[in-house]
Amino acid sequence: MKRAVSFVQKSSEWVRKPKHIDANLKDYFKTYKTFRWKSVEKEFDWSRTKKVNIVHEMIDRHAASTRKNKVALFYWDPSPSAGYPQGRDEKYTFLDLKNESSRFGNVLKKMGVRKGDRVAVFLPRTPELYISILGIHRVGAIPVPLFEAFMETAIEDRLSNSEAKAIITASQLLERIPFSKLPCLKEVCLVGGDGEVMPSLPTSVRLISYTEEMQKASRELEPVWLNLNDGLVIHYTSGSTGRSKGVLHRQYAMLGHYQTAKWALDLRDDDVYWCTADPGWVTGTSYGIYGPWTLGISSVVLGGRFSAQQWYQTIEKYRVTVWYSAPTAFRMLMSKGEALPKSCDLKSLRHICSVGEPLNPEALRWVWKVTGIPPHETWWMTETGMQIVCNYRSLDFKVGATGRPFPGTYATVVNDKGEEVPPNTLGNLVVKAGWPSMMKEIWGNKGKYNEYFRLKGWYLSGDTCYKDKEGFIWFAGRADDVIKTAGERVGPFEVESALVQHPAVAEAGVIGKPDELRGQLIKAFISLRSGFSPSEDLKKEIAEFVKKNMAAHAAPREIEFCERVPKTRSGKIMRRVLRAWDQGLPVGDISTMEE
């Protein structure tokens, strides 16, 4: 493998910390040696009663100390909706989200919903969405979270394969739900909608309302006691191809959770937290719901659209202390200038870390600029449940470096054949199996969850990267085609499936191109079918198609017509071909591509 010269070279920028800086993880190099998960499990209840279930750990034993009464959710949404004018303004304590996911999870037994079950959550980000989960926990059910931008083909594609018994959705999304490809699908939680005419549904499915059903369930259940190996959620994450796949992750699980969150987050019992995550994404529910609430801490979370004045309110208003988000949100927070977070008081910050895709050295250093304090680099994935590479708020890093193995793991470069590769040397990022947070399976498809491990002993992450010689890993690049688009992945097969079922398009192909704001974006190469003319007004026609049947962040912001999609004999498009013609690169060996 070629050696990474060009990224050694940017190396040499640091982030100097205090000598005696606060912080939970004092000694890093100390704690990575000794450091064993087997410690940390006397921190939950389950390790004295041997009753394991996840919202025990989360809320029930909180509302059973003295942090009963303390604020485990803020939320503030001012947009105006349906039902509420004047918009949202609430908070719940520990207690209050025992009762109401207790009231919830009675709900969901009344809809005949079981321990193993599959239960879909197909919510903007409101308090009953987290409620929604917590409740799905307590019954022993398994939450399929769904991101609210998601049309019909995610949709169907995420529901069909994990076989969902049931769903909780809203009025406006009702729609979106492809009900007569989705035989298992038999109950529908609706929340809102109260007085709505609602679409025909077909007749087995039975539809209830989450406002009647609340305010008569009690608000007394005890969680269904599970084991450890038991499942605790599915995420569906896009690859370059195939459909999504189902990452299926086990109740042991909260161990990662609840220590990385800790000692990366740095979270502490007096912190305000704030992760901008949608749980529909892993972020959200990782270290959106896991990681705080095991750990007893107050979180906050912001409704309705992204507003950059909004969030610098948020920050304001609720005295943020520790902030975990995305370069792509930085980098748009970036694009409005300093007089917004000047007309803030942001002092209340103390730690701040990024999430979802590489965070580049301009966003950093504008973050630095504006709040006095560096965002710290997290790399995971929905695969790995937890944070396994980070740069680490009590230790100097290098700008751009992603970081440092997280205790208790060893994440290395490997080459192709599993072996690893000296300093400053392109290779494989690769993680010792044996993690707690790492996913138990692929929802039905063994064959795919043997891929990751497929050089023995080691998790392939399908990402590119090298480490220097002090320690430090740096990302280059991923392994496969999937594209990551405002901190979200996209897999290039699910939009091409999309774009083909428009009746001009004969053939797509799909890539990511860099994009200043937003990491990536979609492009799409097309071939029109017979009788189809190019033109800018079908190029819109095309992006709104796959907007309105996949999801806005899918569809593609450029489109370029071609005569033909380049494809191998056997099929395979070509993407790096593709990427050669966007920046006007030689296309290289063709010798496979089709005649």
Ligand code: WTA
Given for the second form:
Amino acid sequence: MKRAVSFVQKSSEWVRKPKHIDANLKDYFKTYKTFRWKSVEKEFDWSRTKKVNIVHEMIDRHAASTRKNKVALFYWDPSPSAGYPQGRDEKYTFLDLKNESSRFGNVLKKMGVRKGDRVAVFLPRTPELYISILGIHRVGAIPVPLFEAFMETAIEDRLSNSEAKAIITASQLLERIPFSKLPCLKEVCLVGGDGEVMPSLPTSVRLISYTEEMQKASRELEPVWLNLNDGLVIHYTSGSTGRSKGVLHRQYAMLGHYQTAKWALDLRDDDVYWCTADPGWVTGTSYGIYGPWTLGISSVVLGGRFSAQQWYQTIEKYRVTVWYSAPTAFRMLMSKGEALPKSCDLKSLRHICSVGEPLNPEALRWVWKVTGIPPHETWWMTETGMQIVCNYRSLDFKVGATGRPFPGTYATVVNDKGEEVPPNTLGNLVVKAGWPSMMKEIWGNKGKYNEYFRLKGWYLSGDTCYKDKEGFIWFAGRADDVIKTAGERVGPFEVESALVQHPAVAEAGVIGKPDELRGQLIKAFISLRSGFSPSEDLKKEIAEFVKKNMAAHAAPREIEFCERVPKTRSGKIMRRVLRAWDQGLPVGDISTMEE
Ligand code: WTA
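Please supply the coordinates for the form predicted in complex with this ligand, as a counterpart to the form predicted on its own shown previously.
Now the complete complex, all chains and molecules, led by this one.
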């Protein structure tokens, strides 16, 4: 471990569960001993037909069953948007999604998209985003979902690395795509902007209209059949060094999505499930698409920006039963007070889960108080593809504990040599390699992939934790410099690279600073080029510059000017010194610092 994390949470408060709770996973301990992933394979049609494609397991098989007219997607966005002055309130059954994704598959075929091609999806959270992803699966291609908030540099990095050939996007986002720097990108499908003059793009790029093409397309299209090892999805995520990396998952990952959605999210046929995450983040695909739909569950998607009132109204309107969200969202709701949740009927809820960052006991207790349900932690990563360490609906847990390993996985704590350490000892959180939805590759970067497995037999998460005597894993922090701000993973290098492009910035060093609402906020230490002097206006301008180039969430919320950014003799930024500066603490050994 590079950095020893000293805060070790201790809590003796338990969340006790009734003796005979009616959960899908009834006896965790017994199941943990006997469960085999092989037994889940029979839940999928491919185990009999040998024909693999996740879109069949998520959509087509339900559309051919009694679930045909069951609502798969409830979509609500009460705010007006282009073409929808009254907002949107729509429903799609499994059959509708089969038809729409077949149509879109035919559009993709016309665009020349083939098996294994990467297709970027850069759209606001709308039904078209979900239909696009399903259509991409249908033709055997690999979706690369991108957050709507991404700006030019973020888009350029991800599209050039994945060599995406096509992009599905919206007219208001088009100007952020740097076509001239993306020679592989040849096809654009534009959602919305109907009736507007189509913008002019470089002649090498073909532009088509989603609405027009969908009207013409046939709703018949058999999925392209794949192998279990073929690509499923690429999610870009950040590490402590270098640009964002493309985490590729394989079709077989569906086993993990399915079983965790069944046992950790506890989804049942009659549930109305709401995952608040955007598919630009792995939670929004693994648990916003793959998990619930392989199980044939009705899912709710709320479009638009965060609004506490709309969130509670969503639960009330759809009688949401299972809710999956994140600590920052819970804290944002908490900051709006209790009157709002009291004015809505939240009694439909029966299970709540949380992911992305540690759920602080205060937020846990608050959600418990206003909904009557204690939120259950789930720990996992883009790379793990599925939940690994969780608290379960049928099992007592300790407030603040991250949980226990999911059946069929083994997560534990090891030292830097890969040896398991005694209880209550801080170490590396690792998972025994080889669970179904373990990432398949880091796109185009074998070296980075291998780094995760440098402790033989283990997947090294980069998180630090300890395990108590009862077997609960307690998250402690990151072992590296990766920042988690409002649940989003941000690499300091990416922010620094964006900062030094500003004409006033000579050097920049970026850290995550503890923050009550966001978990961490991004703080930048900046030394200025000669001719520029520090000012509040300059801070604003620099932050704005990162917002415009990368994404709002990656912009520093705090900037401090300094004479020089501390670096080692080999030129590495000493973030440990920056953290000490920030906290007003002694800087420790700086013998490797450059003169
Ligand atoms: C953090 C994909 C504490 C952790 C879901 C991990 C958590 C990183 C938890 C992955 C949790 C996730 N408690 N920390 N329950 N869940 N994390 O890939 O540091 O964006 O390594 O998340 O989030 O981030 P990612």
